[in-house]
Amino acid sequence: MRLKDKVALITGGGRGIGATTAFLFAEEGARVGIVDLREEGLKEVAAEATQKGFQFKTFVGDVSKKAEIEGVMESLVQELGRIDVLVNNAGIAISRPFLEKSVEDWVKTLEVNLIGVFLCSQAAAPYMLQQKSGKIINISSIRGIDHCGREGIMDYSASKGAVINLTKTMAKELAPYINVNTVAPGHTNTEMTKSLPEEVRRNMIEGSYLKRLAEPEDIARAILFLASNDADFITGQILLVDGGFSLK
């Protein structure tokens, strides 16, 4: 029960890492809100939560829209009384060769992956500062680490590198009351990777020194650590969960 009586909001909570993290947080005693663009995904996760004896607050919202995310945060605090943990997990990737990349691809990717992190954090921070405590965990990617960017998704890679820098600067500005850290997952067994060609998935596995893809639970446990009291003296840091991929 490492998050007993804590209130957490997880963006991109309608599937994958976000949904897995929501269930793990609930098992650890947190009251959980999830926000996603896809209402269908939210309903599925909420129904599964009910079957497991949990009750999630669900919010349809676009993290790149200031008014929408401020409304979500206000509703969450009104209903649950506070916000202790924010997990900025929502993200997108648009795969296209460099010479075919468009400005629209870049703008959309940066709006969700980077500006969305900023807006959600800006909406949560006043509540956390008022209560003099809070944890913000931003989800980056191994692709945001120096030399690990990937061709075809350079806009995604750049946005995730920017999330790491944003995490460090937010950690400085929001100290001493708010801890801000980032988790950088490696290749993870989610809907996004399951749709890739088998050869690509095989190369991902071979690129890991542990010779497997991460499972969403692997990433969720790292997020839980940073959200818990175990990480009270950690801020501005990157936690790589990549099976050693970045060692290459």
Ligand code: NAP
The other form holds:
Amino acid sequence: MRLKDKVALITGGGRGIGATTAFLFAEEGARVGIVDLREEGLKEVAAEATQKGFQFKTFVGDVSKKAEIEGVMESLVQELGRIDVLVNNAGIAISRPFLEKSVEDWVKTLEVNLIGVFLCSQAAAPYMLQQKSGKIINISSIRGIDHCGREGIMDYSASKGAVINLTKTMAKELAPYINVNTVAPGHTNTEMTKSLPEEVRRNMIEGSYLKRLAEPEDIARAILFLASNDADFITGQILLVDGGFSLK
Ligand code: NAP
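Take the protein just shown as the form predicted alone and give its structure as the form predicted in complex with the named molecule.
And the full complex, kicking off with our chain again.
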């Protein structure tokens, strides 16, 4: 019960890594809120939670819209009394070759993957500072590591690199009360990778020294570590969970 009585909000919790993290947090004693764009995914996750004996608070909201996210945070704190852990997990990737990449692709990607992290953190921080405690975990990507950006998603790679930089700056500015860290997943078995051509998925597995994709649980366990008291003296760090992919 490493998160006993903690209140956590997970963005992009309607499926994938976010939903898996929500279940793991609940199993570890947390009271959990999830926010996502679509009500459908939220309902499915909440129904599964109920079956497992947990009650999730669900919020439809866009992480890139300041007013929506402030409203979500206010409702969460009103309903559950506080916020101890924020997981900035919502993210998108738009795959298009460099010469076809548009300004719209760039703006959308940066709005969700980077400014979304900023807005959600800015909405949570006042409550955490008032409590004099809090943990923020930002989800970057192996593609955000300096030499690991990928063709076709240069905007995604840049946004995830910027999340690492933002994490370090936030860790300084929100110290000593809020720990801010990053988890950078390698290729993970979710909707985001399921739609990729088989050859690309095969190359991803070959590129990993552990010779498999990550399962969402692999990533969720790293997020749990950084959210728990075990990581009380860790801030501004990046935890790579990539089966050794970045060693190449
Ligand atoms: P996923 O299966 O695509 O799930 C992402 C969730 O975020 C979806 O439910 C999506 O909603 C939601 N979302 C998207 N934009 C949003 C917004 N503006 N506001 C609120 N929610 C939004 O992705 P995943 O694979 O679990 O990835 C989770 C995080 O890990 C992302 O940040 C991703 O970049 C990162 N990551 C993933 C991998 C991987 O291989 N899967 C590798 C490295 C890093 P919709 O369903 O409506 O789009």
